[in-house]
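What follows is a single chain, given as structure tokens, in the form predicted on its own.
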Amino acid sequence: MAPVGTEPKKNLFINGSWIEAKQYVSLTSPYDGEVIAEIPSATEEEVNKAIETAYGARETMAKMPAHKRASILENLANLLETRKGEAARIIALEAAKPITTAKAEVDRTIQTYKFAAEEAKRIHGETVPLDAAPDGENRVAFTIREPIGVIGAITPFNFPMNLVAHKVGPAIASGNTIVLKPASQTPLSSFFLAELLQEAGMPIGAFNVVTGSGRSVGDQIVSDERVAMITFTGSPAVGIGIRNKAGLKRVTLELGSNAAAIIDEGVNLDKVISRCVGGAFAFQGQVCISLQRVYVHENEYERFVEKFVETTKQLNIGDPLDPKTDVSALISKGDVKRALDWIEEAKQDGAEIVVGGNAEGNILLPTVLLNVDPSQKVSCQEVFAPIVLINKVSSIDEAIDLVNDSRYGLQAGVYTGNVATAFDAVEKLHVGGVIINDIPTFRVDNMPYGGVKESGFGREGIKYAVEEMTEMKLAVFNRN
């Protein structure tokens, strides 16, 4: 098979074969609108075939020894390493992710599959001291973890390889089969993965890729009783809908955020600024933990704003395939319009635009807003665009209250030189992760990752996802 991205027409990947679909749609570049490929739009019959195939292969995967599951994942990581330039180009083309950022995503994806290979060998239970109870004398008990069956993975556009890896990697490690529905804008990365998994030794039928709209393909995967678990990354509205339809299925939801950072007085701003600018504008702010809100102590506020604006103005805007580009096109024209509307609403309510605030084609220029009311959409909703607001606070407690005054709670960052302040922040911030002396955008791929409130529930990070994707079974031996 020719490398993905060189063919004008892609096919569904079902039961270890590339299947021509009945319907196709054109995939266009977010950057220049050019057609990249023709993508299958799976019918109900085709989705059913993928689920049926995964269901039929579940015993093969469940019985596969841990070392063989680990070997598949190791092979996959090695294959991706040899073709990582091609992989990064695919991401840049379909998502308009700047190529340098795309290369970093591929490197992380390789690490993620390596973590998954290691975790495949570490799935274990524990002994239970039954004789702690009088009726448990002369009894021995232990637990084991078993795969749950078919995993339905529904993935977003913003990390089309690494967020797929966070679902596919632990599913393989734990002996489950997979039906993957990638985001409509970024299917090429998943077809590329299917190609590599074939070569890596994945059993026929254990991994399937179906493309199409979430409303048809996604809903069918969610509602099919043969699918044991749904793992989804996307919007709260869709996530809530999935949970309502899933019944007794396991569900892991990662639903985004309006992530915030707190800057305490006395912080060395020269060490903070470039990191904050990167966290705000990397991949055009289309990151679940992108830095969207910054709360700066009043004694540091003026200097922070000055340095932040100066650094923002140095960002390079342009073609995602240019290695010098820092910020390129948003994923769709609709997102550009939405972001501009939100900026205008904030401006009408008294916000000050100190950088950006306008678009060039599909590129929304990096935008910095000051004095934004917390009720404005750019503050209280997930902006998912290169927009950051900076507000002044008189104390860290005030900042913590503002961070918590949100329907979301994924991660938050706190810069401080005071240990007591750091511990207070960890205790008081109502989020899934508190990052001390770094931005909320920090993530490495073996840490537990997930949120509270409308940021979802369940945890990713390979070890923690394996726990979500396995069932605990108890065995008790009576020696009386």
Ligand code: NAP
Contents of the next structure:
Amino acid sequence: MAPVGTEPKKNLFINGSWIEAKQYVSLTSPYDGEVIAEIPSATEEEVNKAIETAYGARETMAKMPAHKRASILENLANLLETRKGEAARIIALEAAKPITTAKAEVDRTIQTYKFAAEEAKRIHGETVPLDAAPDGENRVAFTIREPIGVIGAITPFNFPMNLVAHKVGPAIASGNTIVLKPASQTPLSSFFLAELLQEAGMPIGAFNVVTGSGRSVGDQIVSDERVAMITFTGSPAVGIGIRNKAGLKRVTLELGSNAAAIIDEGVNLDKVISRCVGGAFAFQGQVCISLQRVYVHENEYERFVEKFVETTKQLNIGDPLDPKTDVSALISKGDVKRALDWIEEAKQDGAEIVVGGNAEGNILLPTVLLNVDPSQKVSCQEVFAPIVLINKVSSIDEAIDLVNDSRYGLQAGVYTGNVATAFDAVEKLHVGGVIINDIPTFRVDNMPYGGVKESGFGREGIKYAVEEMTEMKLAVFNRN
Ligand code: NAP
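For the form predicted together with this ligand instead of the form predicted on its own, what are the coordinates?
Next comes the full complex, and the chain you just saw is listed first.
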């Protein structure tokens, strides 16, 4: 059998079987445009079948004891461990993610499923002291957490394994069933997952993968009454549309941002620079907490820019499958053009390009801009490309105001040696996570993760996603 990811034609995964679809589209490499595979474009009937199947499997999952749910997830993590080279190659091929970064994603995905396996064993409610109210005397109450039912998971292209794991892991841990609709550019990772989950012992029908365009397949999942919850990661525009359409469904939205870091005076720049360059350019800046804006205290500004540019120039550009590559192609030609247009607009407005600013094929060269006005798209919108701006500030308060002057609020990083400044920043920054002495791009997979404002709502990080994916039920015993 050809390794998964190199087979020319993939099928839908519905009701525990690989189903031939009525229509197919070619999937091409973002790097060289070569056809990688033929991918099903699910019809309404096929999506309906996947939802019906997941709906029918609800009881099986809901009744499954915690230790069995945990062992499916443990098996999955172990299978992924044994096939991690193959998994990384799939990500590199379909997303043009540099292979070293793709390997790191697979390692994190394994951790995410392990966290989910552990979390499956500790989903519980609490006792409620009803006798705190006079009418509650002699009554005993406790809560339990029950699975919500069918979860529609709609995922983006940028972490095709780990962000899927952040939905599939907690859904299995909490006894739900799943219909997964991966991004059209990165379906192979999800098909690979279906194969592993089947081997890991997932009950038939409890996990289904349907591919096809978001506007049709995604929309159908969002509109179907049998789907109890939509867990979405993607762009704000699509997320807002989903929220408006979802009615009484539970919805969690993990959306975009224009994440920023603040550099205070007196920090050791040698420790900061390589983290910042990595945060700005890892996976071509196509990370929701990618470092897009840097506000540096005026006393450090010149030195910071000089060292940042020097380190950026050392990045290797090239083929995602080459282990030496740091930066490869953007996900589409359209994104290369958009990014170049935004750079040009900033330049016309007085910004200075100190490195990059042009493209080689589908690769936008790592670009550093100085003196960018906050009204420019490269500053106030989500750039999702290897572009970072570095602006000078005269105080940390000024920097905090600039960070907060945004439609988004996912995470912010603050480098400072001053404890009072750090506490101030935690208090004043309007974001989902403040990271002191690191970049906003920091994430490990058990921490609560999510945003405010147009960065979305709800939290992921297994334990927190399990809360979103379960309903609280109250039981009251009257002993009077
Ligand atoms: P996207 O264009 O919003 O697509 C995300 C998913 O939504 C894809 O599966 C897409 O399908 C589907 N979709 C599109 N239109 C839809 C509709 N009308 N109804 C239902 N589903 C629909 O995002 P992307 O370009 O793949 O990913 C980049 C974005 O994700 C960035 O904004 C990034 O910041 C965000 N992101 C956020 C986080 C976080 O945790 N906060 C993490 C990673 C990425 P198609 O692919 O078929 O269009």
